[in-house]
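Single chain ahead, written as structure tokens, the form predicted alone.
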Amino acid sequence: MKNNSKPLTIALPKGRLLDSVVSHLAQRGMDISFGSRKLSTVDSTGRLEVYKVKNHDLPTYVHHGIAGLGIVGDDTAAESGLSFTRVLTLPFGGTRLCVAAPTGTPSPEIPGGTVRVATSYVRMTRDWFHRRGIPVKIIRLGGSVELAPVLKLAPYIVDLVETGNTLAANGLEILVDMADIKVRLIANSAYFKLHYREIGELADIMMREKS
């Protein structure tokens, strides 16, 4: 049944999130289908007009109001340094943000001097060291950062962990679990406030039961 209304706009982000995002809303009768090459559509329901957009690019594209909705890790959302409104915490997805280093190294909790870190996540890491007050020399580095203990670039690493293979397979381990990361249904806060109750009736679709 269509939805009459003008849809809620919402950015999904390309890559490991996007298949089950789109079977999670299909489950619920939201049918969602780009075409070839297309980055923009509106779903079976009419209720959303759907951006595939890139994982890091999602947050900039909901703090502006160009998508009123996105879905999101907290680990991408807090990276951003941007604020939400966070409306739904989803049932797929989770992982861990964990520091890893190879099979006994100390942890980095023990008192030792500055803590050399490889990461993708900056800032999520920072503030993990500060809070505790660690000194901390953190690398940026885009991905692959596995690498870096093997070839003596940094001693530690922060870093996703989902099964933690590709850690054992590159000799490391899990030293410290830093946060649980949830996958969030967010919303740009002016957007929310015009558009609450139509993003009600949404969250609720979404933590329905499967139809």
Given for the second form:
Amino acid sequence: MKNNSKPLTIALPKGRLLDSVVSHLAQRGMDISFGSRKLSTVDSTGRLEVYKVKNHDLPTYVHHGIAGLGIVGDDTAAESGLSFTRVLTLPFGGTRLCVAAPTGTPSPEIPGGTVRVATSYVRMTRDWFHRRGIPVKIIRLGGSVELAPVLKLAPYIVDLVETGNTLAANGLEILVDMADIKVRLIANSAYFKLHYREIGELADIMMREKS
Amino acid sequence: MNPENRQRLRTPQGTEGFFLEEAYRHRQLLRLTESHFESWGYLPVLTPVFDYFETYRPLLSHAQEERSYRFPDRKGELLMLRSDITLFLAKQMGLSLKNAPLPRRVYYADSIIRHQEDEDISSDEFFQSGAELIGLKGMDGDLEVLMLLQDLLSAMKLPEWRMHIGSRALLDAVLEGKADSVEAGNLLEIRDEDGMCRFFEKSGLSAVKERTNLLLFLGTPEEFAADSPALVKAIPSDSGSGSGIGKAVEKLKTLAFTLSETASLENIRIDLSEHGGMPYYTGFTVKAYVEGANSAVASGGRYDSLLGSFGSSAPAAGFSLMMRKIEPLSTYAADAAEKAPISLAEGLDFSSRYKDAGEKRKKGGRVAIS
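Switching forms now, from the form predicted alone to the form predicted in complex with the partner chain, please provide the structure.
What follows is the entire complex, opening with the chain shown before.
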């Protein structure tokens, strides 16, 4: 059914997560199709005005209210350092943030000197070690962090782990499960306050069994 | 200009200047605000730009402390730039009102300076305007502050806006002194339902789901009146918070009912997740949201013990407005600039143009001589 009120604005992340989100919404009657090279569109019901943005830029767009809503992993939201209203946890895309190291390495929680960690998740890593009072030296990497212990840049890494196959292939094992990472529908807090009814309706649709 | 000179013209991240029409809109809105406060019997106050950090440290949360700009003076004492006028004003009032007749009504309009994240496109320099009603406790004081804010927001001719009213007293009653209010406040702000349940459980509170449901209530005053009895009843009355919760909810209901007698409830929502943010709130809280602004444009509430930190026992309530967030959205400010364009005086020489300009100015015109 076509929605007659002003559409809610939502930012979706480019990449793997986009396909899951688009499929999840399509199964609930909201078809999203971006024209060639187009980065914005309106869904088939007219309920959503959708912007396709880079994953790590998504929190910035929602924070400034350019998009009132966004779908994003806890890792991206936490690394932005920004705060958002949590509307809904989605049933896909979940993963774990873990400390890993070459097989046989002692846990970083065992008292010793300063722990050297390579990671792309600097803020979450720093917070986790600081909360436990473990001195940490963090080396920021853009990706492929499994290489860091192999090349002796740092004995420990902090990374997202889905199957653990990449870790195993590089002779690494999980030492600590730091946090479950979930994919969520988030909202700019002020936008939520003004549109909570419409957002609640959207959340109900997104939670429904597929039609 | 050579590259060395260009380098000298760079501006630090977070600073801004605003000029001409933009500054005119700012001033127009400020005049509206000031005349509104004065027409309600409020008098202006000015606070110092910096003060000793030690004075305010116990009243700041960790995040607020991190956002403040601090520096040592020549003797090594740590100073803090004004990052929140309410705090600086509380000290001034606490010192000056010890034996003064109450209530006192004051307003302010000044800049505050606090750090924002680099990603934030707003400035580190904010312009805050607000009002404080000192020495009037109870419902009349709460209502005066809320109506003062509502009438001002109406006069500013904003797009769709809402005032969200909550209660710090309710949050304190729900927590029973067992759970850390800062952590609870952080979870409430992001409406993390699962996180709140886990936190209440960890803090040794019973009926964790029911407490969470109550604090996440957001609806019209009519919906609050209809839903709140069941939400309160769901929390066992033998828990330590039973009567405190009931009292805080009844107070909010009375507040909303009395507001309905004087104001339209269309723009009012009861939002129990609003706890004020600052640790000094004790009673009702309020935040105002406007379509197009990415965060609240006004916030306030009752803080009866704040002045006590500075030597006065007077209760107080008030609010502050983030003027730079409101200005681009206010039709009043835009109209003011549009309706009063600057014209040029007519005449063959300076003295005749001067006279012509004087005549036109008497009729309210804005006239340049040459």
